[in-house]
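The form predicted alone is given below as one chain in structure tokens.
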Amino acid sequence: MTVRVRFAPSPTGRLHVGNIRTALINWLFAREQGGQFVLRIDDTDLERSTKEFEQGIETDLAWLGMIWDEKYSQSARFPLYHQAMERLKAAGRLYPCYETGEELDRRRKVQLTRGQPPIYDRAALKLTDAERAALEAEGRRPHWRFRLEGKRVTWEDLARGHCEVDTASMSDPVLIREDGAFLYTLPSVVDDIDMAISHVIRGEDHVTNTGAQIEIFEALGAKAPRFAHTTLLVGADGEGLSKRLGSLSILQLRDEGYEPLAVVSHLARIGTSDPLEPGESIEALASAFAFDKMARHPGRYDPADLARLNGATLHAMPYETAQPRLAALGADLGESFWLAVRANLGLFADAAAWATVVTGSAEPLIAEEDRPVVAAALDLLPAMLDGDSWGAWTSAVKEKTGAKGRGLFMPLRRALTGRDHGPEMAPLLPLIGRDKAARRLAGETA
């Protein structure tokens, strides 16, 4: 069997870390199994779906390295959904209902006061043809419900193990609205059948829906795919992310300068037994993927972990990878510069500031109490600077002034770079050069 999975986002907004994590798990599983990843645009809501958001989905997935094998748009597949609808009607599994939202709400309240479960009572099945005609004469248009068999549906979930759902405890799901628009469920099942989707991987908030969906697969004469329902993400505080997802869009993370490899490493390893470290590549993450590594507790999304992984990704980045991006920033000063500064970067764009420190101008910071150390350093500055100069030079300054540790190194760093923190000074000093170093030690902006 060829493994085929699908990611079916709705083009009504930007992708955020929650649905990207679902997409990523699908992609990693497909690649680990040698299978295929299908991108299916759920644009059946023609009023809210936009091409701009669809393009944004493609851009986000491509930026993260999740290239799809096939792409479909559900808006081009309405004839298939209508065929399935007619089959279900003919089989007596899809029936018209005429209640308004207010009427259904009142019924649920009555059921609750009586201690009954608030599920649909199937009153529409008792309507005669004459009663249905009278309701339609009033201007009512039916919504269509799928008649569940009311049985215990079971499946072996790749993420949760054995699962059971009693569809007798559920309302018959609405598949088609009063205006004739298809809700998510029927197009999804029809497409899963038509596209030979072998595995449906999604969040555990869909577990209950699975019972009804398996019945729809069976009613259409198809075998249901295998399912995996993964835990959802929570914030660093343990609370749900639902109210914060708008501020965690992939577009925002990209604009803030995060590395795509850091983002996918973070999302791939949250809530698993793997260490929270950056992967060598998204392909390497796929080769290590397994559902049995996923914990049963929610994955904890902590921006501090992402920031740490982003730094670690940059610290390991070879010059060959960084070079085109350094050039685009106007900061390509060669491999020695990149190796000198990469271990201090939180974001790639920070390299531009260090390029300015090296080739541009920096205003030295020299506190009054540090002037004796800085003056001695200027007197002892070697005529030629190389990778060994820093150690010999600072030893000479220490011997002359008695300064040591922070009292020796911090005044020199502040004078040479204008900053309290930064890359190791040994490789940075020869990049700055003797002329700039001497002028900055003398208190000049250079």
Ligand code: GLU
Second form
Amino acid sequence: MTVRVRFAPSPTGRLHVGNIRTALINWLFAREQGGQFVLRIDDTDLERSTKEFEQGIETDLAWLGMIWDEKYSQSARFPLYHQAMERLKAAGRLYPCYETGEELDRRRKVQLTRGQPPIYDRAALKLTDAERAALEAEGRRPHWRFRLEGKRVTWEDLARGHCEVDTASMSDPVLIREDGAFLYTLPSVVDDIDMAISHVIRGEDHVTNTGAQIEIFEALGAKAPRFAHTTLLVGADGEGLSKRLGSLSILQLRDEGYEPLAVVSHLARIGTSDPLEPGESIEALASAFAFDKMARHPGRYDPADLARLNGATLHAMPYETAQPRLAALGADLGESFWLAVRANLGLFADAAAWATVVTGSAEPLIAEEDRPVVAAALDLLPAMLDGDSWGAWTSAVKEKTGAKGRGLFMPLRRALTGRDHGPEMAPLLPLIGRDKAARRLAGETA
Ligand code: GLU
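Would you mind giving the form predicted in complex with the ligand, to go alongside the form predicted alone above?
To see the whole picture, the full complex is given below, headed by that same chain.
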């Protein structure tokens, strides 16, 4: 069987961490299985869907490295949905209903006060032709419901194991609104059939839908695909994702300077038995992907983990990968510079500040009590600086002044870089060079 999966976002907003995780799991599974990943734009809601959001979805997926094999727009496929609608009508599975929203609300309230489940009572199925004609004459337009068989629908879910939904406990779903618009349910099934989708992978908020959709697959004479319903993300506190995190867009993460590899590594590994560490590449994450590794409890999305993974991604980044980006920042000072600073970066752009420390100017920080150590260091500064200079030099300063540990290294770091924290000094010192080092130790901004 060829594995074919689809990611079906509605272009009514930018992708956020929740829905991009669904996209990612689809993508990883497809790659791991040697299958195909279909991007299906769920734009049947013509009023709320926009081309700009569709473009944004493509930009976000491409930035993260999730390239699709095929792309479709549902808005171009209405004839297929109409055909399916006619088939279901002919089979007696789709029936017109005329209740208004208020009427349905009222009935639900009555059911609830009687202690009954608020399920649609199928009153419309009992309408005679004359009654329907009278309602239409009043100007009412029908919406269309799918008649469920009212049975136990079961499937073996790749993420949740054995699943059962009792469709007798559900209202017949509305598939077509009274203005003729298709809701998501039917086009999704029609396309899953037409596009030969083998696995539907989506969030567990769709489990109930799946019960009804499996009945629709069967009513259209098709075999339902396999399903995987993944747990939704929760915040670090274990509660549902906060509004802020839930709507945190990929665009924002990109603007904040996060690495795409850190974002996908984080989302691929949250709530799995793999360690929360960066993968070497998105392809490497795919090779390691397995539904078996996914925990049944929700994954905790903690922004601090992403920050850590981002740093770890940079710490492992080879110079060849970093070089064009350093050049774009005006901070390409060669491989030795990159190797010296990368271990200290939280965000790539921080490299620019270190390039300034090395080639631009820095204002030395020299506290009163550190003056003797700094003055001795200036006296003892070797004529030539290389990677080994730091060790010999600081030993000499230690011997002369008695300063050691933090009391030795901190004054030198602060004088040479104008900062309290930063990359290891040993490789940094020769990059700063003797001239600047001497001037800074003398208290000059250089
Ligand atoms: N557009 C739907 C959603 O984002 C697709 C759900 C599905 O994958 O079937 O919820």
